[in-house]
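Starting off, we have a lone chain in the form predicted on its own, written out as structure tokens.
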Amino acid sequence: MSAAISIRDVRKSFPEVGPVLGPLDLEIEPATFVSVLGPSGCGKSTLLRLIIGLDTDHAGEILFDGEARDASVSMAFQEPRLLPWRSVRANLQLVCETADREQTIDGLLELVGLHEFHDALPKQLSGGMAQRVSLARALVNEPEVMLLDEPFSALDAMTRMRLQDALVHIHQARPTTTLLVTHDIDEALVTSDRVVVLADRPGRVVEDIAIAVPRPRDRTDARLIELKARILRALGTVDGTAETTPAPSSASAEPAAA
């Protein structure tokens, strides 16, 4: 079953760098799928640390359906950090604590489409397939929330967004509570419900925006176009396009090396 959470006048600081988290309020609906967007050092994967416990040295609330309760979370990190001696089957069956545990895990292969490749060592995996199996592994135990920090960044862009894609359709047929840490705005605006936008070190909110286009969507669709534009603006650019240091004129440039 998924948690709500809710995040109250959290704040998080570091002796060597000072705050760099709040105050940040955020509540999230049981089931949905929110995106956290912001500048890198803004607190992006604190948060996702203190959601799920491993650092539990800060101000503020972080509750579970209303409770300071232990929740279960489960995580998915940039690497699939799978045993690379154990089959895709064997590395679920690590981590799996179901009764039903080999239905559980069957299951979950055809979920992500690796059903055949259960035998498979993670070096016969593309980085695709292991990150599948990664996001299996989030899941195999049921967690009433799933932490998701940059999952897709290390592949190239086709791989990025055919898994964009997969992790809809995973979420659809698994509803459970998703929090997505990203810097890939497309990726947030075609998977989440909302995204949350931080400021700068020290995090905090400065755009919450409800994606109201309808699942599977359409990554040219001009309402997702006006949203990255809002969200490229509420990351401090200039009419939604980057901000940028004029080039030197061709009379003062210095040649390119080669």
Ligand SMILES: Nc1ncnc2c1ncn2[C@@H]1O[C@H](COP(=O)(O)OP(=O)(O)OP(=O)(O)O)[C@@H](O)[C@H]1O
Given for the second form:
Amino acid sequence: MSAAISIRDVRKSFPEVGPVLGPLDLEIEPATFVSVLGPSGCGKSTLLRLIIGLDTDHAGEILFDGEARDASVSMAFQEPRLLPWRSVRANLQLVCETADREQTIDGLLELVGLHEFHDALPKQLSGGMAQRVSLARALVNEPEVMLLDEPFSALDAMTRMRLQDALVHIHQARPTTTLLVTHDIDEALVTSDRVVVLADRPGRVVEDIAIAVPRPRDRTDARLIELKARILRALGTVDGTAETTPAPSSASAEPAAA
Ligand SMILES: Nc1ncnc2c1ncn2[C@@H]1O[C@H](COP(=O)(O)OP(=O)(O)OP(=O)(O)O)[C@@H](O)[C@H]1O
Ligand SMILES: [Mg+2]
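Given the form predicted on its own, state the structure of the form predicted together with the ligand.
Starting with the chain above, the whole complex follows.
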């Protein structure tokens, strides 16, 4: 079951740097896909750490389904962080806690397009394939919330687009409440129900845009291009050097696994 997340008057400071986040208020509906954009250092990763409970030293409340309770929250990062001596399947087995473990893993490998690679070692995978395993691992225990911290930022533009499409497919098949932190505006536009733009440190919401375009989305859709301009303007007001995605090249570095 996907959880709703309520972030109420959340503020976070570090003694060395002072306030880095907030005051922040966000209500996230269950099963929605929300992207968070904002300048480097505005507290995006910090926000994810607060949500997953790695850091509880903050002001304000973070509630799941309206309650101050622990929720099952998974997280994936820029690096896949797979154990290099274990196969793809064994990496998933290590964390999988479901009763029908092998069936769960088979289903997820199918979902991320890696069924044929279940016996491969991480070194035999491309960056995009390894990141697919990382997504599968984040979903293996059917979390209520999935947090993704720039999961595709180390990949080339073409692979990144494929992974974004895979992420949309995964979310449609398993509508988990998802928070995606990214610097890639196009990634946010193609995947999300909603895009939240944070101000420079301390991160506060400067723009909150619903994207009512059905998925899968055409990246050249005029509505998305219009929203991109709005996001760029919002980022421009908080940071003069808004990072944007380079235009996709025609070549792909990822072996045909999808
Ligand atoms: N454990 C910590 N101790 C002290 N300061 C920290 C700590 N973690 C983060 N910070 C500071 O908090 C601020 C926000 O960091 P955070 O990593 O959340 O930014 P971010 O928005 O994720 O940036 P980026 O886009 O570069 O990943 C930064 O100034 C950082 O130096
Ligand atoms: Mg970060």
